[in-house]
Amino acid sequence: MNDHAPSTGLKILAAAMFVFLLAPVLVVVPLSFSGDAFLSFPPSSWSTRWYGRILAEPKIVAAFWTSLTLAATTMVLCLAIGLPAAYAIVRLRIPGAAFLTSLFTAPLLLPSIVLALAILIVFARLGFIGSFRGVLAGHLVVTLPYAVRVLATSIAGLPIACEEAATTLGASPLAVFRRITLPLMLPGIAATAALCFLVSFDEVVLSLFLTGPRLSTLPVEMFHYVETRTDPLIAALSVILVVITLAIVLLVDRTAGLARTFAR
């Protein structure tokens, strides 16, 4: 194993590539803090007034709940799905598992938009635009890649062992499954929820598409806001969801370990 330390020009890449990724972070949070009516950096004065103003929004409040029902749903309907798919992949070895694979994960493959319109002419046919189960379905496409791929991960990195000794002392499939395997992957599980959840959560360009003016998703709120106003709400709103998405991905680190269900 190597354990020379890296290069320094390697730390400054890697310090330049941070300082990347941050820069709209740390443009967007003086920005939420701003008293001015108008968008403008550096702000000339500051006031905490923009988050108030957004429970005065009666549409970002109701596309909240309806985002945070949606995301909720969906990340129950992966786990549903995808457990189950993945443990038949991995364990079980099912005929066909290889095509399996690639028909679960095809969706990652394609374009945002190119996605997003196939499954507009499919929905609009089937009457599903404008309404949740259509946007759900919607969100299981673009969510249940990540779910099998992140759980069937999980799967292959347990010890098989376990699963055999269990067996060999009479335990049912069954049994091993709840009893040794299910505990062993709660790791697994508790990342594939954050991640499902927070996809869906944050998707906008699918839920263009198959929302309509009786129903609507925060994401597509917040476009549609900033296509006629130019306030600092938004950016007030962003923060917000930048540190409910941190406290997720904290809280799963913290309580199941990132690193275990990855690094293997």
The other form holds:
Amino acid sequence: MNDHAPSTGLKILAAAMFVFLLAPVLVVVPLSFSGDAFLSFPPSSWSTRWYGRILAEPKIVAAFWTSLTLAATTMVLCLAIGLPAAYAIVRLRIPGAAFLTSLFTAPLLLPSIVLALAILIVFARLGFIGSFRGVLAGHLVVTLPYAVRVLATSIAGLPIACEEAATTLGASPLAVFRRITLPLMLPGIAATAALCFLVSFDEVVLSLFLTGPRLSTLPVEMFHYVETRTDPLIAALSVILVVITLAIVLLVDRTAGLARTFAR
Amino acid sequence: MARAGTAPSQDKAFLVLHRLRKAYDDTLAVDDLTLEIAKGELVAFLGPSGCGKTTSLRMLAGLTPASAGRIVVEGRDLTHVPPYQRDMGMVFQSYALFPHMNVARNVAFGLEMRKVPRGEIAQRVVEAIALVRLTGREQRRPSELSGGQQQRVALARALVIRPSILLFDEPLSNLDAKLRDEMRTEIREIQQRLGITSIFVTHDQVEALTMCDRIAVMHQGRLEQLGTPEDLYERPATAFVASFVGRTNRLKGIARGDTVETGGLSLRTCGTHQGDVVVMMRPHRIVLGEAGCVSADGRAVNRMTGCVIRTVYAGDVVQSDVRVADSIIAVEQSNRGSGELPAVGATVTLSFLARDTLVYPAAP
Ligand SMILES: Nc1ncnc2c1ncn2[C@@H]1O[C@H](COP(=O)(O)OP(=O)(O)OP(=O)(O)O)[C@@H](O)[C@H]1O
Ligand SMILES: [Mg+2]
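Alongside the form predicted on its own that was just displayed, please also present the structure of the form predicted in complex with its partner chain.
Expanding to the full complex; the earlier chain stays at the top.
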């Protein structure tokens, strides 16, 4: 982004911000290796047993797989819906494009608790509560705005002349999309996929309302866990989540370049 | 003008534009454009910014739908054929190379789209890259090439598909003067060797005059004149063409037969005219000095004296402004290295032949 080397003052400020933002996360790491039976910092002994104990909690394991499947499905659907929507809004200049953009972004602006309540009321009547499709639909409501936003920005930044050049070289509209538009959009698509996956994976508020005894997501299970138990298992689980998040972010950075993807 | 290579066959109309029109909400970008181009010809679309050159070219390529009119190539009406079936190569002003493909893949793209067999693609790509002298750079990405090299990739990419028509939209405007000169020669040479009918959009008159078989001068969406460089320069059809192609003096006056009264001068002109007119003459057709020009019939020479008010040394030529009666006339002499510059304030004699004047009705 910036060609100038940041000044020393700015570096110190940035370092301070990093510590402030990351300190709580860093505290979790030593906690997860605690040998104690209760969450206390600093731990009095060290052990890795809490990592092993996670597997002995069937509810948590089941919720983990639910969350993973849910996040993956949300991600795929977001791309499948968001890509044509963003394309139509930016490129085809369909009538009411501005209205559609607002509609797609509105859920971002609503307080999630209000959104959750509204969705709960509607879904309860449809019998969607506690079902996979119900939670999936709820997650789509919060992830699609991100998808449409990021993809629309990505499409708007594409060089139209490249697509026109491909057309004059004999590429049909479909071939242009596959060979030119899609590859050039890869950074935006990777960013969208990661964003939707992560938002869905750690969504709590909506999920609290939409899950039920038959189906629960990992954040909801964790929430319930800390309500009744106070052992460091939850810290071990948190570390695993941080590692997964980090892995996804790094993957996007490697394939597409993070700065390029998010800060266009 | 001597032109090397295969002369375009002038008899048969290869490409016909018939009353082509493009109206946007608030502008008429192209109005009633009609012209015929022979096979193998290189025709320039020349005109000031915003006159509709790009719009015309894009309509030809099918990238912009025409509001009215027809585009016919070899008797086939292409007006409603989608761009990917038109078989026209286009070189864009921005080159529009595919940033995610290397040079070879860029060049191969059009052939892949045409489902040419792999072996033939490889061979034709090698040939095309050699033609634009980029052998050895096949694996580079466009971002790793200089402007001139990118331009040549764009040319190779358009050439390799052997299009029936090649369209250039100011392809040289991003290059420096020297490179532009080289690329002009190169494009012209390749175009003639392969005999590809081409249209070359430019707002640079030198480019149009030196490269092209014929030039279509456009002005405010209309075709002002279509002719050879000589036609345009020696026999401009309108005052706009006369002033746009080459430098001219422009004097307003009233014509009576073969004389025009202008700003206290009485000028012999070519042909007879009546009423309000503008008279134009090229600065370098005016001779400075006592000897002046001589004409066979003795009468058809305009001779006058004036006072030099400005002199500019421009290298190859020396340009002077001379006040004659109420008018200022620009004069241009080639710099032969012997004479001094005409001194400011000096009284000089100007003369020019009546047949070197251009007379047009004054714009209403
Ligand atoms: N998409 C568009 N919508 C509205 N008006 C347009 C559009 N494209 C071009 N125009 C108008 O049409 C006219 C011709 O434009 P065009 O791009 O063909 O000019 P040009 O001769 O190529 O100029 P330049 O030398 O600056 O490239 C201009 O007045 C321009 O403003
Ligand atoms: Mg243009």
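The term rigid core refers to the maximal set of C-alpha atoms that superpose within 1.5 Å between the two forms. Residue numbers count along the first chain shown, from 1. The structure presented is a predicted model; accordingly, all values stated were derived computationally and were not measured.
Novice: Does Ala247 shift between the two forms by 2 angstroms or more at the C-alpha, the core having been superposed?
Specialist: No, its C-alpha moves less than 2 Å.
Novice: Quick one: core overlaid, is Ile12 moving 2 Å or more at the Cα between the two forms?
Specialist: The answer is yes; the displacement is at least 2 Å.
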